Each structure stands twice: as structure tokens, then as C-alpha cells.
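In C-alpha cells, one chain follows: the form predicted on its own.
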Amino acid sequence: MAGSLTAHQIDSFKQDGFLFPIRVADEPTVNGWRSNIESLELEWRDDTSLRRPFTDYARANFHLVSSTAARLAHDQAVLDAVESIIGPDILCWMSELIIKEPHSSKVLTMHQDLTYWGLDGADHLVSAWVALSDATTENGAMRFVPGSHLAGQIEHRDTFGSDNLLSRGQEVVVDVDPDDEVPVELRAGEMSLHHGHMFHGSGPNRTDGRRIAMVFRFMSPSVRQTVGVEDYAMTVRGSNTSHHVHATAVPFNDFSSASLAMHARVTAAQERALTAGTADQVSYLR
């Protein structure tokens, strides 16, 4: 599988912002993942004793319920080409199952990770998107503007879309031209990473399957919430130097209580950073 990234693919994460593919699984392991995540979900879905839909702990800190969702944040492969971006030390601070239901409207504007979450230190934090089933522009693949992160943050307006999968419906207030997007087409089993300040956006499924992944949002230690007044992380490789970042557990067991109360804790932290700057309700879980 990937092993540690050679300096040409880390000039290239660096010059454009991003990098795919990554192949960090096989066919029987991928299939295992998904088998094992769907099971879960049929399991969970309408269970009245959650404090939640079980799509709100997927949307959110999904390795803070699920076992298998832990086991792939601390997959070899994965942080590997992490630890080539990033470094030794690498801190999981929030995991999503993203998934795209056959013939869904659901979008993502073009926009940037970093813009309401809170967190400083944009070189130190890349998202890792490991594809569950093939991503392709028919099923709602991700679109990467190359060399886009070398901008810095950007102004976003909000549109609280009723058809877009972000909290707050952002995009960018920049005008971005179709033929410089780059699609990241993925077959399952594979992964990309993007920096925190790179425009991307995805379109609609218009396929009979289901597009299935899990994002996760990896940093250092050094990294800092300068919103919020707390943070919260699970460390995957190395350690947890940092003494701002709360460390968070590994479950062992699936939607147990004490698993239960820390989604609680951590995603009610990380929304008060979502939320600052509007009146309007938000939240990652919708």
C-alpha cells in the first residue's frame, strides 16, 4: 500500500494543494470497511434509544462511535502519507461518513475547510478522503482547483442551501472558472489529501449507487483553536504534545455510553467555533 510519500508527490501537494490517487487499501479490505460500516448503519439507523438520528454521529466525529471508523483513522497506509505532510505527531480531529444516496441533489459549493472552524496553522492540518466506493463525476466526485490554497483564507458568504451537505451553505465570494477544476476521481480503496485552504466542491449523484467515504480532518499537536474556548482530538500516530488539545478515546465497542457522551462533548465544542459570526441556527449535523 501507500508507504510514505516520495519528495516529488510531497512538491506536489505543496505546489497544487492536493494529491491523488493514493492507493491505501485493496479490493477484499475496502469492501471489508464498507461491509462493516453498513452493517452499522442498518443496525443503528432507527434505534429510538440514540439521542440522535444515526446520520448526526456520521456527519460528525463518526470515529467517536464507531470502531471501524476509529481503526481506519489509524490505518498504516493512511498515516503514512499523512506523516509525509504533517509529521510524526498526528491528531484526528474530526472524521465524517460522507454519503451521496443514488439520484441524491445533495452539492457542496466551492469553498474551503478551514473557513469557520477555528483552527490556526493551515500547513499543519490536511484532509484525507478515503473512498469507500469508486468517486467518479457522475456519482459526485470532488472538484480541486490546483494551487488554489496559496491564497490564504478567503472571504465565504453563506447560503444555507437546502441541497448543500456544508453547515452553512459557504462558498467562496471568488469567482472560479469550471475549466480550472480538476476532478478527483477515485476508485474504492484510494485516497487524496487536500490542505485546508483549497477550493473544492462536489456535484450531484445522478447514478444508481450510493458514493461512500470517510473524511478525515488530521493535524499536529501544534495546531490551536482561536475560536472556541476548548478543542479535542484522538491521536493516531505519535503524540499528543499539545496542552490546549483534550485527548479523546478510542471505542471499542460501538455507540456505547461513555462513546456517546464524549460526540456529545467534543461536536458541542467544535459547533461554538462553527457557529461564531451569525444568528442563524447551524451546525455540522443537518
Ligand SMILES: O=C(O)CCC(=O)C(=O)O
The other form holds:
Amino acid sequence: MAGSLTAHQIDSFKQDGFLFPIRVADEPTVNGWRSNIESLELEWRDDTSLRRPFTDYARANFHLVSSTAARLAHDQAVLDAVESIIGPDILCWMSELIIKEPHSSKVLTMHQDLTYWGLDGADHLVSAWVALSDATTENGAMRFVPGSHLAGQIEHRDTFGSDNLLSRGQEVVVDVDPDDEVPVELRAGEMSLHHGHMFHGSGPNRTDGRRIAMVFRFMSPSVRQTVGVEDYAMTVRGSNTSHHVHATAVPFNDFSSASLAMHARVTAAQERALTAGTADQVSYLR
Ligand SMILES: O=C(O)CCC(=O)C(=O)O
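Next up, the form predicted in complex with the ligand, please; the one we just looked at was the form predicted on its own.
Below is the entire complex, every chain and molecule, led by the chain shown above.
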């Protein structure tokens, strides 16, 4: 199981802007995570007492309302690897349960995560993409462009494509040669880490099975929100030494009223940053 990264792995992350595969759970453990999450889906997806559809909660900040997702955000193997990249004080800024259903045409165009998050300090932030099912080229695994993070933040155009899972269907304005792309194929229970400026995207799911990933956006307390008015994050290791990021509580029950209120506050704040500067109708949650 993961533990701290080696010096070689850290160098490789700095050079390429990503690292994988990193095993964080054995097969029975990851099967347990997946079945807990799928049971929650079954239990809640038609529940009309929720103010938003279940998928909205799953797609943004599931760790604020689901105890299973919150436990995953605190997973020791995940955080040991993350600590090697961003240091001992770790905040979870956002999580996303990203499911590509069988034969789904949903894609993510080549983009850099940090484009619309409003966060500074790119080197103090990392995405941890935990595979709850195998991720293969056939079922829509991500593709990374090694070293692309070294370009810094580059311009994007918004496409608002209906099959695009990104908030604005955004894509980098440069042409990416498919030969430069690395498929991020993972077995269930493995994770990949990527830098906030990494060029990455993913294709449709052409298989009969679901492609399921839980993604966490981890940052050090030094990272600041520069676009939104306020910002929130959950301390998952060490302490929140930030004076500008409000702490969010860990949910011990699923969809408690306190956690739903917190989810509404955090998601509204993030939405304000993500939708800044666009006149078009942005759907944050697709
Ligand atoms: O899950 C995917 O296909 C893409 C996810 C992604 O873009 C990300 O985690 O930053």
C-alpha cells in the first residue's frame, strides 16, 4: 500500500505533472468502498426530501454529505502520497464522484483544472483520482500530457458541449497531439495524482460496465481563493493554519440536515468562483 512517495516518485511528479499507478486499497477494500457508494446511490437517488438531485451532491463535494466519501478523503494511503507532494497540512477543497455509465457518450475535453477554480498556489494543490472500478481506454480513462503543467495557466475556450462533463465544456486553445497523451489506465483500488495545470481529458465509456472514480482536490492551507468572496475546505490531515479558508465539518451520518446546509454554503461559494466572468448559463454540475 502507498505510504510516502519515494524521492524518485516525487521527482517524477514534478517533471511529468502526474504520478500513477499508486495502490491505495486492496481488492476487498475497494469493493467495499464501491458497494457503500452504490448502496447510497440506491437509497438516496429518488429521495424527494433532498433539495437537489442526488447526483448534484455526488458530483460536487460528496465528502461533505457522505460519511463514506469523507472517510475516503481521510484515507491514510491516499494522504501519505498527497503529503509527499504538498506537505503535512492537507485540506480537501472539493471532491467529485465521477461516474461514466455504460455506453455513456460523456467526455471531458483537454483542460487544466485550475482554470476556473480561482485558486492560486498551483504547486501546493494536487488532485487525487481514486479508481473505484478499473479505468481503461475503452471505458473512458483519463489521458495526461506529460510536462504540460510546466506551461502554467494557459487560455481556454468554452464550448458548452452537451456531452461535456466540465462546467463550461472548456478546452485548452492549443492543439494537443494525441501521440503526446498518456492513457491513465488504473485497476480498481489504484489512484493517480495530477497537478492543477496538467492538460488532461477523457473519452466516452464504450463498455457494458460503469467507470467510477472518487476525485479529491487537496491543497495546503497556503492556497488562497482569488476570485470568489469566501472559501471553505475540510482539514483531513495536520491543521488548517489558513486565516482565509473556513473549516467544514466531517459528516458522521449521510445527508444530515447540518451537512446539507454546509454543502449548500460551500457549493454556492465555489459556484461563484467557477462561473465568474461568463455571460452564458453555466451548469456547474453536469
Ligand atoms: O474522470 C475523468 O474522466 C476526468 C476527471 C478530471 O478531469 C479530473 O479529475 O480533474
